[in-house]
Every structure is written in C-alpha cells, then in structure tokens.
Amino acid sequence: MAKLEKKFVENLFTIEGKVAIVTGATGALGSTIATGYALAGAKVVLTGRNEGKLQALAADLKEAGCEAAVCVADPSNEESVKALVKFAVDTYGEINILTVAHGYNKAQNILDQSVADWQYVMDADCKSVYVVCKYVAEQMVAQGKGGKMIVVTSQRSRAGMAGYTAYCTSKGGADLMVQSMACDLTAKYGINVNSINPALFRSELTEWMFDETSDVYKNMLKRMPIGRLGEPHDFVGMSIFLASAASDFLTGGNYDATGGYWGC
C-alpha cells in the first residue's frame, strides 16, 4: 500500500493554474462557479450569450488578480462550441476543466406546450451538453492529460413535475448522458465525467419564491431537511471538489446537492 504523503494531502483541493471553461457565465450559478474557480487560481474563460455581462465579470475578476477571458458562445451550435474551444487554447494554452452551468426553462403544461417549445427547452438543456462536452473532450483527448467536466443539472432530473415535461426531461437525459460519457473518457483518457443537481437557488428568476412569508416557500421547505433554500455559493464547493484531484476517483456520478431534497 502506497504510503500517504504530505503534499499529496496538500494538494488535493488545488486547481491553481488549471484553465477551466464555464458556461453560462452570465448567470447566478454559473457567474459564481466562475468566481469560485477564479479565486482558487485557475484561468477562466467566461462564456455565455450576453457578451456585457460577461465582460463586466471579467472586469471584476481582474480586478480582483485573477486570470479571466470572455468569448461569446451559444452551447447548442457546433461551429460556436469549436470557435469556443479555440479561443480557449489559443488564449491559455489548453482546457484541463469544464462546467457546463447553463439552462433554461418554459414551464408549461403538455396540453398547452408546442412541440417546438419543448424541442426548444431540450436542445439549451441536453443537446446543448453533448455539444460542449464533445468538443472539450475531444481537446482533452489530444493533450493527453485527462482532465474534469462537471455539468449542473436539477434536482428536478429524478421527479416530474407538473409543467415541468421539458425540463424534467432534459435534465434527466443529461444526467445519463454524464453517466454514459464516463463510460466512454475515464478509464481510456482519464477525463472524470459527473454531475451536480442543485436544489432551487435563489437567481433573478427565482427571487419571488424567497418570500418567506409565502405559501411557496413554506411548501418548499417542507421537503428541505437543511432548513432554507439554496444559495449560489452553495455550489462553489463541490464545483472545485470535482474539478480537482480530491475526486479523481469520482466519475458517471450524479452529485445529491439538494439540501436533502432527495431523500425527503
């Protein structure tokens, strides 16, 4: 048995000087997933489709002394993804980590639902993560180092929801599609494949449901053993976890950060 040495432990949560590529950079989640692995001293490219939001958080984490670059990308479109990966090499010499931390909803119920609103939701959501995991994984694939993908999905990927056909769907699929990728890049290239599935965190968009004085609130909690909603930083931590050595055991997985919705 391998003796346990100290710099091993030392070492393990580092991703100082990795360079990690983050969509949905423009978001709650993602614009702090970014921050996070900015701040732990990786090189971040931030994209996203609205290149003045993702400028400001440049701005802000150069500000800060950390190493940050924009490109302006839709996940879903091949020729975007490939100028994405490009940019990403070009700029910082290779791509050792990738979040996918973008997504969207239109909650509607099926009978109210176009096919096309439906294909929609499923192509930003799960097409769109076979897209950028294809071609970061066939970059990482040429450098010969292995490397980490982490993609955030829901803790809505193992439970329908009224409304939810689309959504439910699609992060269900990405979560097999982590699972299947492992299949195909860890054991051959060393490149980890899991998942995050968050509880409901607070964004823009779900800033109303924090009410506390609210029935939805109070509906919500009833099924969070860790007593309140989530918070983007909540993610921080488990994003470096698996994006850093700790977890090069750790792979196909589909990562419980709900509170302890699950098991509720």
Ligand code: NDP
Second form
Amino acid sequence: MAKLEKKFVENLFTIEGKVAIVTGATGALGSTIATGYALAGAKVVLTGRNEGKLQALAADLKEAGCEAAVCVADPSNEESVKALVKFAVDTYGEINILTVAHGYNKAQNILDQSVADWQYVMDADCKSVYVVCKYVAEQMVAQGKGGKMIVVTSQRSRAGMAGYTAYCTSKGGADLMVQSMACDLTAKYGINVNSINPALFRSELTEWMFDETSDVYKNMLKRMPIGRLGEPHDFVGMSIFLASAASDFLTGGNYDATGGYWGC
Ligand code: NDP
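One more: the block was the form predicted on its own; return the form predicted in complex with the named molecule.
Expanding to the full complex; the earlier chain stays at the top.
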C-alpha cells in the first residue's frame, strides 16, 4: 500500500491556476460558484447570455485581484458553444473545469402547455447540457490531461410534480446524461462527470419562498433536516470539491444538495 504523503493531502482541494468555464454565471448559483472558483485562484470564463451582468461580475472579480474573462454564449446553440470553447482556449490556453449552472423553468400543466413551450425548457435544461459538455469534452480529450465536469441539475430529477413535465424530464435526463458521460469519458480520458442536485436555494426567482412567516417556507422546512433553506454560498464548497483532486474517485454521481430533503 502506497504511503500517504503530506503534500498529497495539502493539495487535495486546490484548484489554483486551473481554467474553469461556468455557465449561467449571471444567475444566483452560477455567479456564486464562479466567484468561489476565482477566489480559490482559478482562471474563470464567465458565460451566459446577459453581457451586462457578466461584465459586472468580471469587474468585481478583477477588483478583488482575481482572473476572469467574459464570453457571451447560448448553451443550447452549437456554434455559440464552439466559439465559447475557442475563446477559453485562446484566452487561458486550456480548459480544466466545466461547471454548468444555467437553467430555466416555466411551470405549466400539460393540458395548457404547447409542445414548443415544452421543447424550450428541454433545450434550456437538457439539450444545452449535452452541447456544452460535448464540446468541452472534445477539448479536454485533445488536451490529454483529463478534467472535471459538474452539472447543476435539481432534486426534481427524481420526482415528478404538477406543471413540471418539462423541468422534471429535462433534469432527470441531465442526471442520466451525467452517468452516461462518465461511462464515455472517465476511464479512457480521465474526465470526471458529476451532478449536484439542489432543492431550494435563494435566487431572484425563489426569494419569495424565504419569507419565514409564509406557509411555503414552513412546509419546506418540515422536510429539511438541515433546518434552513439554501444560500448560494452553500454551493461553493461542493463545487470546489467536485472540481478538485479531492473528488478524483467520484464520477457518474448525482449528489444530494437538498439539506436532507431527499431523505425526509
Ligand atoms: P437563476 O435563474 O438565478 O440563473 C440561471 C441562469 O440561467 C440565468 O442567469 C440565465 O442566464 C440562464 N438561463 C435562463 N434561461 C435560459 C435559457 N433558456 N437558456 C440558457 N440559459 C438560460 O437560477 P439559479 O442560479 O437559482 O439556478 C441555477 C441552476 O440550478 C438551474 O439549472 C436551476 O434549474 C437549478 N436549480 C436551482 C434551484 C434553486 O433553488 N435556486 C433549485 C433546483 C435547481 P443568462 O440569461 O445570462 O443566459
């Protein structure tokens, strides 16, 4: 059995100097993950469709002494994603980490939903995961150094819900895609692929559920053994862990970030 060296343990969680792409970097979770990566010393390519928000985050990160660059891209558009990969390589030389944190939902009963509306959510939450992971994987394979891919899906990937025929389907598909990509990419190319499944985290869209006097809040808490709802900063440790050497033996995993909701 190989002896465990101090240096190995000391370096387990570092992502310093790594190049990371974060999608949905304009959103609550994506912007916080990107900030966490940048503060941990990674060079971060911030991507999303809203250039103003991306530039504002990049300016904040640069002011904090971090390395960050902006590339506007639509994750479900192949040409846009190819340009994103090229931008990352042109800017920082390679890609080591991909964190997919964009997403969209429009809850509608199937009887009221058009096929086009269903397809829009599927493209935003499922096809886009495939497109981004595919072109980043091709780049990582060409580099020959492995890599880490982390996809933010949802606790709704494992259970249906009224009005969620698109969202649950797309998130369930993304979780299975992660498992399948691990089969394609880990043993042969050293690319680990995992997903994180959040329950309820604070964002512009969910802010109203954080009213502690509301029934929605109280009912959520009944199923949250952690005793509170999620804050975006709760995501940083998990995202760094899955991007670092500390998670080298983890692949094809769909990891519970529900504060215990799944088990309760
Ligand atoms: P936000 O709404 O804060 O951010 C999501 C980002 O995704 C947006 O900033 C937007 O960026 C991008 N986006 C929106 N629509 C589309 C689209 N049609 N195509 C591509 N990109 C789009 O969400 P969160 O940060 O809260 O969520 C991040 C991920 O976590 C999502 O996948 C979400 O489903 C998932 N999740 C979040 C939970 C929560 O409680 N917050 C719970 C469970 C899952 P831009 O407009 O710049 O492209």
